[in-house]
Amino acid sequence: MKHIKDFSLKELEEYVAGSGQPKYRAKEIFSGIYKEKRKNFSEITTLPKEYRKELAEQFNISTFEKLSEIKSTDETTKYVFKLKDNSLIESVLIRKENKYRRKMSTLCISTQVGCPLECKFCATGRMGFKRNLATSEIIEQFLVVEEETPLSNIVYMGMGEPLLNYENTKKSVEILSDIHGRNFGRRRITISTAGIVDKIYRLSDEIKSVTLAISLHTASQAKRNKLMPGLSRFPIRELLKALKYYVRTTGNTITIEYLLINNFNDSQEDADNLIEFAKEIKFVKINLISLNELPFMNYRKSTRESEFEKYLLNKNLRATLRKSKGTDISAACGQLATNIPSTQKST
């Protein structure tokens, strides 16, 4: 059976008028589900009694369960969900104030099952590649959470790599920002890539009011190739053409990750790297990021934080050593590998 989730607006007016239904159905449907928040399609009552029969019985409005969710004491949560073909997958509820002490809660959304990367300091990537998400997949992530918590801002760096699933992350995108559904704002939407080179191009010219975030973690081509091995075929150079097209077409800020380790990439001479590379786009900031050590890991967290950080700088660069948020409840970056830590309740 197909998800309604998994179409656009555009698509749905196309697939109503094929049924002989006047156009308008489409919005009723689409804000039925999106601003409504209906969750059958028996509660969308401004269509026709024998037409939500009709929908029902050749749609899914919901694509899956929560399965868990589990509370830090930073107030950071972590959700569970269980999908259809019994996969699972998680997302992260952050929640911090900003300098003006107002109140975030920013949705770290997954797009597959696992991760094809393989980045030696990611429990996602060890589980290797399962599927991606389809558009409904990604999308149910944020009507769950939403329904319980308003939502300020929205992540997609959750499982997996979204421009590895770039259609549906696209359409997922497109769905939530419709002004007929949610109209949650593109500039509140980030997408964090670990560099898909190509798909930055098509996001700067497609998508480009959403905001972007690079995990570079090293400006090291030879210590790239070794931490993030499934980016090999992505030369740094390359890369950074791509990031400085980004800027060039959208005029936004590019949000660089750097995850520091001991002893890899936490030297001067790795500060000045990442300072060279960082120049050469026009609007940038930095995030440096601890790590969280997991025991398959050969990595260990950097004594030298704090000194990278304010070499940085000196160099008068925008640079922050970011706190990580549900470490007590594997839900901090490098974590998420669905499994439900046995010490903590779910709820």
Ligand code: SAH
The other form holds:
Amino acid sequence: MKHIKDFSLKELEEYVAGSGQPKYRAKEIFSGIYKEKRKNFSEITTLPKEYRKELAEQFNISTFEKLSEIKSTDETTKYVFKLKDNSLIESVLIRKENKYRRKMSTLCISTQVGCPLECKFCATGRMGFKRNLATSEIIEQFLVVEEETPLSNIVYMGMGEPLLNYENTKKSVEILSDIHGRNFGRRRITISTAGIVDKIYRLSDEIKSVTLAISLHTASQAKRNKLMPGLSRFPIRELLKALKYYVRTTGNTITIEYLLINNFNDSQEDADNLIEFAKEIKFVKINLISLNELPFMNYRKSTRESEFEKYLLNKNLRATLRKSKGTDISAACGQLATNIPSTQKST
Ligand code: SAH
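Take the protein just shown as the form predicted alone and give its structure as the form predicted together with the ligand.
After this comes the whole thing, all chains and molecules, with the earlier chain placed first.
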């Protein structure tokens, strides 16, 4: 059976027209699901009774199952969801204050079960790739968590590579931000990519107003090939062109994510390479990320984190060092993986 949350408003309008109903019914359905949060078609009382029945026969509307919810000492919460095919995915709720001391609740959502990219520092990459999430499965992570906690931001930084599930990622943004649906502001949505160049062009043209983050981690091609072998078909020069295109077309600032790894990408030369790359983009800020050392990896976190940050600041770059949250519950960046045995020994 089809899931109603796989349909954008436009697609729903086409369906509704095809079933002989006036087009505005699609907006009524959308509003019933995303504004009034109805979980049964029978409760969408703006629709004629007969039509509610017909929809219930045609479409699934249900929300998916929350398997567990684990809270960290720093208030970060990890949700594990079980999908229809028994796959497990994770979303992480991060609470922090912004610079104006306002409480922010950011939900980090997944777009794939596993990931095909095999980045050497990432647990999701290690579990391999199972499948893309359906649009409804991307949206449901948000809807289920929002029932308990008002959310201020969404980041597509959970399991998987959003731009390798481009169509469903795009549609999930369209649905959540649609004024007839949840009406969630696109400026509060960030899509993070490891660097799928052709899709960065498409995103710039097609998913207007969302913020883009790029997991760069090194501006040296040789080092990137080592660290992120799945990206070697997208050379850094091409990536840079695409990022400049994004800035030119959208006028937005790009966030560069840079994991600091000891004696790998934390020297002054590495910083200079990064600065050169960032200055080309112009509208850019840099998030330096403290590496979570996971049992399977040979990398260690940098001992020069603050030094590296200061060096960038002195060269007039906007740089912030980020400490991981939720490490104690395996909810931190790079720790999301649902089928790695916990007994796995370090290599
Ligand atoms: N595939 C997308 C979305 C996943 S985001 C992307 O690569 O951007 C995952 C984020 O978590 C990335 O910024 C990555 O740098 C970070 N991350 C992955 N492994 C990590 C680790 N071991 N320690 C800290 N951050 C990690």
